[in-house]
Structures are given as structure tokens and as C-alpha cells.
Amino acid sequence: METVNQKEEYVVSEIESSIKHLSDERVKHAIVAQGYVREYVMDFLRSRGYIEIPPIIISPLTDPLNHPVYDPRIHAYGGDMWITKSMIFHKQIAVQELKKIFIMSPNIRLEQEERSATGRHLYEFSQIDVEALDKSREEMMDLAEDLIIYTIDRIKKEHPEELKYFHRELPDYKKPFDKITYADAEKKYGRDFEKKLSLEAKSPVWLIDIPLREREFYDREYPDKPGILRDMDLIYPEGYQEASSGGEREFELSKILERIHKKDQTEEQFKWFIELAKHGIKLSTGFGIGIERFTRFICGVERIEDVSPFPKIPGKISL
């Protein structure tokens, strides 16, 4: 059992670790680079008729996440409420009378401790989250492709003094950006596909038809394809992996419920989310993209909490 000295002595040992992280020239530079990253995709989103909403923090509906994390839990006003891992389920409400929103939104992710070794997890983080009504996957997938190559272009063009720090040259990425069906990536590369995917392509890269194995519940079978979810990730080159999650959202009342099921969930679990369903809701499609990984590849740099002034490293209890 820790004693009160041992505490305090962490207190300011982590107090000494913030202040000579900050003073790191490179972490400096990245974090300016990360407000350049936050304006630009929301001019970008602002300019395609895009709504902002403020973010949700706590709530007693969010994100059930197909890997575990620690789930703390608020106990308040006669109910529970739990710190937002995502928004998913208020995108899917809002965007039924708004039609196109997005959100700069804070997300809280009690990774396990093993997490940390991939220099890609952070448990606390903010992704840029977008859903739009009435748009299938693949107009999604336009939209974020032009999302990324405008957001690319314009810090290669108006901050080009924080790319040379870093010693970085971007390419000027096309679009379509290539695609490749999860059942083929695990193929042509065996289970843990990913990485070896992310350091062969020379551009983003789309992974789609995510089995529902590997996914929640709320995202959208093809009606022929049983299992098979009508979902995109983007890949980044150079092995930085995830830069995008997104896919079409179950909205049929029956299919919801039946993939609840499917999950070994139950009813209670998202009563809130089976009530609105009850009312009708129509089909939308959305995604997110981490912004602390944006920087980090627009950066180059090798670890997540590089880019960020106070990195919240999964297993680590962090100022």
C-alpha cells in the first residue's frame, strides 16, 4: 500500500515530468501544429454547410466499444450517468432535425494499460466527430477524403515553417483514396493486418465491410451480406495506422433490437437509444477523426503525447 510520502512524491515528480515535457521544442511545435489541424477541419466543415454542436460529457447513453476499457460510472439525481467514450449515439439524434453536424469532441477511453506501448492511445483525446442524414457511406468517404487533402494542403501552404521543423514532406494525396475489404487486408496479411497495411501503402487507404464481429451494434448491415457492416476505416501510410472509424447507422427499430441481441447486450443497456428508434429515425452515416493522430502524422513524429501538452497515457495516472 502506497504511504502519504510515496503519493506526494508522485504528485511532484508528474508536476516536474508536465513542466519538462512543455518545454520540449518539439512538443512546442506540435501543439501549434494541432490548433492549425483544429481550425482548418472545422473551416473545411463549415464551408460544406456543416453545423457545429457542443460536445456531451457525461450521459447515460454512450458508446459501448467493442474492446475493453474501465468504465467509470456517475451515480446522480436517482440514475447513472457515464463519462462520454463517444458521441455516437447523440450524432445519430441530432443530425435527424439538423441534417449536417459536427462536433470538436472530447473523448474519454480507460484503455488498458497495455495500450501505452503502441504510441497511439491516449485515454483522453478529441477526434473531430461528423454525421450527416440521408448520405451513404461512399459520400461520407468523399467528404473525409476532402476533408484530409484540404487540411494537408493548407498547413503545406500557410505553416509550411512547421513542417520543415519537423523535417517532414507530405505528398499531395489524390482522390479516391484506395480501398480494401477487411476479409481481403486479412488475407493478403494475416490477422493483425493493420500495421503491415499502413506500411505498404504510399497513400490513405480505406478498409471496408467490417465484419460485425469486430464492431458495436449501431452500425448498418448490408441487407444481402449478413454480418457484414456497411463501415470505413481510413488507414494513414507510413505505419500510423487508424486515422478514421466511421460507417452507415442502423436506424429499422427490428434490425437495432436483433443487433443488440447479436452483441449479448440487452435492451436496457441503450433504452434510451430503443426509445428514440420506437419514434422513427432515419438513415445517417458519419465518422471520426482523432486529432491528436492527424498531428502526429502531419508531424511525423513516432508518439501520440508528443503532440498534445498534457498526454493522458493509457495505465498512468497524468496531471
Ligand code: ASP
The other form holds:
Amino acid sequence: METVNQKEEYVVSEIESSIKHLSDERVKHAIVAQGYVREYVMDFLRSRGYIEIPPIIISPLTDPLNHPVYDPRIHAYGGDMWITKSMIFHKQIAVQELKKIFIMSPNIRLEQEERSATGRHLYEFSQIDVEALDKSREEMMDLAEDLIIYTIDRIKKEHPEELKYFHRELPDYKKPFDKITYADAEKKYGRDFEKKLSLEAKSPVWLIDIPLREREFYDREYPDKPGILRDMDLIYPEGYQEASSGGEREFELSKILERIHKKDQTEEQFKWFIELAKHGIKLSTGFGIGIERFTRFICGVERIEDVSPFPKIPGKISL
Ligand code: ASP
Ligand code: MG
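Form predicted on its own already given; the form predicted in complex with the named molecule follows:
Full assembly next; the chain just shown is listed first.
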């Protein structure tokens, strides 16, 4: 049966709206700004000795994520591979040898239809994915703060015309950014606190010590606080919400297995990673910052599709 998304009228109207979208002056300015964001975050990481590695698009091993998405599987050569949802495992592996790495990585996460309304979700987007060996969460938070401050500062200095176009005035954020634990945020603002925390914040703020139920199995637990992870999300101020997620990664085989089971996942699904852990991996820590969300925040635009030339909004097949 032909579905709505395949009908000829659908294609005609989508092409029309795509052309209209690209001709919108706001969209053009936001695309230009996104180009600067990409350039500056990479310049910054290179200046700190981080090595760029290319993204991986298909693999038998990818991020399980902690929320349901449609899962594009590719069957070939007598086995299954998936379109990667993040570089998480590849960066954990590559960093063992390369020590400090980053990837400007396209991500496909086929989010469920409800997420079309958030203004913050695209099912195809990019993130700057960063990882370093033998570094603590605190050291990587410091790096992420420098990265955010550097990028905003450079746009303000080198391309004030783009911020002016959007009537956007951004303060000079100072580090260290404030931190709040997940438990304290829940106590202060209630269960769905992210939006409230973000609206109240005057500067980007760290959400730390996230419970395992809210995250994937691969981040490291506090040795003395079972169920609480040594991870960190960065939240933008002004209601823009999540900037980044990251954490220290688990490297002990027994803990990896235990948490795969706790999350009701199967060893079969992660057999490539388990095999690697058997060979031995060392502690690494990293984070990923969504590029479209960063651009949206910098320009102060409401909807994320306005920073993307070909926005993929959950629930819709788009060019
Ligand atoms: N790559 C992870 C993600 O996409 C972020 C991280 O933990 O580094 O959520
Ligand atoms: Mg994440």
C-alpha cells in the first residue's frame, strides 16, 4: 500500500517546502553560523592536541541509546550491521591508541514521531564527539567549558554580524560552570526538571551523577555509589536544554556484563564490545555536543530545523 509519505502530492509539497526553507533569510544566516561553529570547535580541539578521526556510518556495534528509536538494520555479507547512532564505542576503542580524539560525526537516530514537537530533535544531525584516555570527568568538563567559551567568543569577535542579524546578545560565560547533581535537581524542580533548570540558569550548567536508569550501560558507576554514574550533561540556559552528554566510561569486564544485564540488554547485542573488554581497555572519558543545538543556542532561534539546510523532523520523510 502506498503511504502518505510516498504519494506524489507529498513529494511535490515537500520539494516546495524544501526550496522555500532554503530561501528563508533566517535559515541562510543560521547555516552560515553553523559553518563557523563547526570550524571553531574543530580549531579549538586541534589546538589542544586532539586528533580528528573520520566518522563511522555502519557497524555491527553501536550506541543502544536510552530511549526507543526505530532501528535501521543492514543485512549484508551474512550478518547484521546498523547505522551508527553515535561514535561511542568506536571512540572508546580508537582512543586507546590515539589518546585524544574527536569526530565531527553525522548521527542517525530515528526518533519517534512525538519528538517532532520539541524544536530540539532532528533524526539526522551532527555532533562533535570527543574522547581522551586517562582523563577524569572533571578534566573533561574543564575542556568542554573552554570549548563552549572559545566558540562563542570567536563568533562574537569574528562574526558579530550573524549574531546581530538574530538580535542575539550572548554574555561572556565564565568557568567553572555551576554543577548540580541529578538528585538535587529532582528535589529542587521535580521529576521533569530539565526545562525548569535550563530556564532558571544564567549560564550553561552541569547536571552530574545521573542514575543508571536514565543512561546507557557504558558510563562508569561510582565505585562507592552503585547505580549512580560518573557522567555529566551540559544544559544550556534560557530554556534551550541539553547541550551535551558524556561521562567516564566503564572498562572492567565484570561491570560491563553486570550493567548490560541490569539494563535488560543481551550479551549477544554487545558481543563485539565484550570481546574488546576481554582484551583489556583503559579508562577514557568524553562527551558529545550536538552541532545544530549549539548553533540554535548561539543564534537564539526557536526551532532546530531553522539551522539545518535539509532538516529531518521525526515522523516525516524529508529530502
Ligand atoms: N556519544 C554520546 C551520545 O551521543 C555522548 C558521549 O557520551 O560521549 O550520547
Ligand atoms: Mg546521549
